[in-house]
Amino acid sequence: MTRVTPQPRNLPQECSDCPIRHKAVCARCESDELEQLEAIKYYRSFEAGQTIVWSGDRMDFVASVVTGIATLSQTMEDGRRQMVGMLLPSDFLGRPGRETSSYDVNAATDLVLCCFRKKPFEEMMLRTPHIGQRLLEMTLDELDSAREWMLLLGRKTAREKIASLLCIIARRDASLHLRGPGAPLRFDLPLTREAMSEYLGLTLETVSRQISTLRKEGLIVTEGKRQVTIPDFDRLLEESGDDSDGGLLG
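Stick to the form predicted in complex with the DNA and return the structure of that chain only.
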């Protein structure tokens, strides 16, 4: 397994007053809640490529991504796989009120999770409405992005899919780094070609070919396998089939 060192990132979502440091679960940082969360939390690290939970496994924790990327995938009996979730730092993993995982959870890069034992977390949710409210917001956001993703899977061409994914990653990367607009974007592709193909509902060969095409056309510049530079974000965005408004940091 190739490793991608998790970059310590400059999290804008970070909650500086809070030892857990993730607004994901600590929306207002009230001290009694923090104390309760402290008591039930623990960290876990994973190497790139490792499977964290298999679909159907018992899962007795929920978690917040600290660094790295986790993916959720579904598998059909004959082995066809589709990624259905990509979790970046501060995203929430796990479903309160469910015993077993419905998805395979994988570490796409080296990964650190901040886990909370599920039972006490759920009890705390009942006592502390704003945690549930925050979770509802996050779940609604995830539902929105799942629906964008459905449009991509159902209606976009291979080229549009690749352009969309590059824009999505660039955007999230930029927002994590709080880069100024206008600057050419340069980042590490955190996914293998295979992971990209699982994200996009394509084969790995098609992914590779489309990336080559975009490179030849000058829409992207690559160094090595993973370093990507986007000289003109808006031009790439036009290839993605998305409405072109709502720019890089929208």
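What you see is a predicted model; the values in this text were computed from it and never measured. We call the rigid core the largest set of C-alpha positions that still match within 1.5 Å between the two forms. Positions refer to the first chain, counted from 1. What changes on going to the form predicted alone:
Looking at I40, E122, C167, R147, the entry at the hinge of the rigid-part motion between these two forms is R147, while the rest lie more than 12 positions from any hinge.
Fitting C-alpha atoms of each rigid part between these two forms shows the smaller part swung round by 14° relative to the larger.
Form predicted alone, following the form predicted in complex with the DNA:
Chain only, nothing else included.
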């Protein structure tokens, strides 16, 4: 059975005060719709390393990530395991209309979820077009990200893979915190190097070597175990093989 930590303190009690309000599934909701969501929501917190749900387990909730990072993984019959996705703050967990989980979902860091009971949420989707519209937008964004990730895994070099991952996380962090183009890009790297190697299909040694090289060349600055600063985002973006519009260079 999954061990759940006590409900965290200092969380917003109203949806209108939520730090992910402008990006989450409720982003388009009016005040009366938010009141309906508040009636069916509850928070759950997980410690880094805990399993939220196993593949094939029944899910009686859907959720938005409020803080922290979750990973999606699949395990083959012979025991080989592949991380197939990450859920960052404001991302949506679960599938309305599907009873079970398709993936193992684990907390990569300490994690807080804003959960909604599934049946009431599904009923609300039918009554509230704003939720369905926003969920469709998020699903299409996720599809675009999956296609970009196929390109990354299939065609990019180890250096480009590391640079791409750092750019993805930096962009998401800036968007979540409404940082303008001129603001410093500084964030806490949510994944360990071991998790990065699993996610990118690289060895641990290769990940460590590439991060060290990017640091020596001044493309990134690291402080402590996790904090990363990107002095010149466009320069790092060039190293990822993408242009400023997200397309592949060359």
